[in-house]
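Presented as structure tokens, the chain that follows is alone, the form predicted alone.
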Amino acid sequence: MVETEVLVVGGGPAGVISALTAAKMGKKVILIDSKPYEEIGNKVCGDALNLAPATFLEEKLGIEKPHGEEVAENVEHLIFKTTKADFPIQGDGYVLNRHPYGQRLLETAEEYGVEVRTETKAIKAITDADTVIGAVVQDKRNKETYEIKALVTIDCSGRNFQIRRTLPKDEFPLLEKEMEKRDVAVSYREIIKLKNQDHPYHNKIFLIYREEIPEPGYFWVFSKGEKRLNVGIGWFLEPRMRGMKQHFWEVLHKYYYPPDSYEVEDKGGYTIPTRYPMTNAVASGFLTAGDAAFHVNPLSAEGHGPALTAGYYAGKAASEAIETNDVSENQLWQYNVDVMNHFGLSHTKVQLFTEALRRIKVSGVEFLLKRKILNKEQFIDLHAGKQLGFFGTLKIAIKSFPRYGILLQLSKIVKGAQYYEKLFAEYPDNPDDYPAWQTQFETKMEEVRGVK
């Protein structure tokens, strides 16, 4: 048996930063991962990085920004593109190569102390009533399996979350144990390498939807450089669609570069949950965060960002709770507040924007688009889920005839956004007040996505 104060599972952007911030706070912190230490960071999905979340952790950790090898290139904007019109968003960021940033970050992390154990993978919780007190884990290596104790455990495992699956349901009410289908995403990417011109590409990245990929899904492309880019495809898990990498080859070779115009470099598909946060992600000795939490941008998938801001509150959490001596999910619950603070009510509201898309569909979307339904500021806004205006409401109304199905679709998002402002406005600040907030939560929402 092995003894620690913090015990982090999983060493993505998640993971090394909550083992990062406890170590860098004074406390004695084990990192684990199933992975050779030397592939740990790289992975198939997580290119595009917010640069808001990268300034927060130079703000908060002194981590410096992404730069040098760790960038493949700069995003200005974020484009919706259909086969008859495109709309973009500001979205400055970056592609990363992101190896070398997490291997930039793993190495920090260790610098302030942590005890990185690689090709070690966590098979189950330890709990003692209703406190969760470490982990099983395996040592790939020799097939050892042995426990590692902890103060606090801050489960980092990733769409399968490994530790918060293991509770037992009748010890952690609060907690969601299972994901459903419908909140899964599936995807196939190519690296692709161009034999001979460049590409148009550069500084942004494309969400296209086409008739040809099944709904709700689409196509993207952003650069990773000259004559290089990302190149992919996705939808949702449920309702169940086969021929993946058929439709994307179907796409790229027929709209953009035929087989013999390029060279693969890498490629790989992944699941990954898009849907809004855990409203929950506490209990007695643990905390969760990143994927295993749900932290993925409901609509672009971008989980990177959430990831590394919400394990800077984790790693936070669990060290003022070590700090007063109780780790009780009373004095975790401001990991909490502080993740739906952050970013809880903007995925929640885009959510919606996605629940509306799922509905009406690519024709919905170029009717939108190339009608001028909307304009870019009214794009932008109700993306956020702000209010447009009783007049701006109007001209939506007009323009919309004979297609009313729309405006109801936008309408939903806009009532649903400001129901979830003041829900989100009164997150209680102790566990006690939760069950009833979470039941006027996912009344809201069952009724959104027509559960009810």
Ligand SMILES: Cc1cc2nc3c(=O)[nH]c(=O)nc-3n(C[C@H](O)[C@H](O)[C@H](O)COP(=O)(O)OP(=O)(O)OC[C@H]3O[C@@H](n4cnc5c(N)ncnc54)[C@H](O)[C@@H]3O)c2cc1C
The other form holds:
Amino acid sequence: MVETEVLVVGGGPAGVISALTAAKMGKKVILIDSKPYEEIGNKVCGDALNLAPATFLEEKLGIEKPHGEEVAENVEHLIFKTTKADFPIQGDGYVLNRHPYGQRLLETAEEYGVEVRTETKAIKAITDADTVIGAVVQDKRNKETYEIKALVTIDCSGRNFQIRRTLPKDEFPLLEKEMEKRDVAVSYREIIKLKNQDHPYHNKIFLIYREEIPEPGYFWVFSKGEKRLNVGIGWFLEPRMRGMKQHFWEVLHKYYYPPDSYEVEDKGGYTIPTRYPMTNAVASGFLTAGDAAFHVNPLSAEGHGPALTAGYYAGKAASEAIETNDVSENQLWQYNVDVMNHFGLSHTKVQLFTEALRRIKVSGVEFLLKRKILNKEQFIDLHAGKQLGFFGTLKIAIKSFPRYGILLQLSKIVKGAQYYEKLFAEYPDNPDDYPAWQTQFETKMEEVRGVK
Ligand SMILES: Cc1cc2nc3c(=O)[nH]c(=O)nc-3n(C[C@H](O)[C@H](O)[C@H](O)COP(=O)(O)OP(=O)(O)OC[C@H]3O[C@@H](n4cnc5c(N)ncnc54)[C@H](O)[C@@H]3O)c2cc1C
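Structure of the form predicted together with the ligand (previous: the form predicted alone):
Let us now look at the entire complex, which starts with that chain.
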């Protein structure tokens, strides 16, 4: 048996920053990952990262922003594109080479004193009544199974959330245990190198909505520098639709590059939990961050930035609780407050937009533009859940004929955003008040998603 103050499961962006933060705050930290050392940070990905989380890490932890070989392309706009219009919905960022960036973060964590145990897989949580006290792990090299006991365990194991998944439900009633199929996005991507000419996609990344791709899924084209592109496709597992690679090649070859015009440098697919964040990611002795806590943008499926951000808050909350000799749910609760303040509300609003897009589809968006019911700026505001003051006017209603259903969906986004703004302003500062708050959150979400 091994003992530590903080055990972090997973060395992706969430885990490495959790571990680094706690170690920088003077805590004894063990980070485990099932991969070999040199593979940590490598992941099939679109590789896009916003500037905001990189700036956040620089300010909070002094970690330099991605640079040098870590950056394949600097990005000025993320563009939501339909066949008829382009909407720039975000600003500056990067298309990364994730592997060297992830390796630098891992090395920095080690410099702060994190002990990294590679090829070590978490099997399950160890609990004592309602408290997590560590994990059973296995060394993959010799198949030896042993326990790592910790004051705080942080689950950053990504889409399989191995620790949270293995917690007994009765003892941890406030933590969600399952991931629903409708919240799982599946995606496939290739990194291609054009043989002859350069491409015209520099400094922008495109999320492309086409009718061949089930909404709100999309095709993406991200520049990885001269002649190189990260191109991919993704949609939700439900409703079930087969032939992802076939669709990918059809779109790529028909609208962009024929098969003989490029070489494939890398390819692969994976699933992404793509939903509003868990509104509670805390239990006694336990925190969870990144994909393991559904911290992914519910429309674009960008999860790298939120994982880095939540990792910082998790490492900080764990350290502060240990300093008070109290790792209870109550003491760790500030983590929830920080995450909800940082991106909880904004991701919830994006979820509303995603639900509307599932229903009105790309053709609905194009109808709105054609009839001038929405202009581009209003569309961008709608995506961000900002308030729009134009509903209820006769003019809009007449323009929407005969597709009044679209208007209803837009009105739902606006009203839902107002509802959640009020609700998040009252996010509880302790676990006792959470169940009542959660009921209000879930009831509205079920209504928006058409469950009830
Ligand atoms: C195809 C694709 C494209 C994407 N494109 C983008 C994009 O362009 N921009 C963006 O922001 N996000 C994108 N994402 C999402 C992004 O990759 C994730 O949100 C992000 O990596 C989450 O970080 P994480 O640390 O939570 O999890 P991960 O990066 O998944 O890291 C989890 C780590 O835990 C380890 N692990 C897992 N299970 C165990 C276990 N039992 N024991 C020990 N270790 C374990 C894994 O080896 C891994 O190192 C994409 C995802 C996919 C699949």
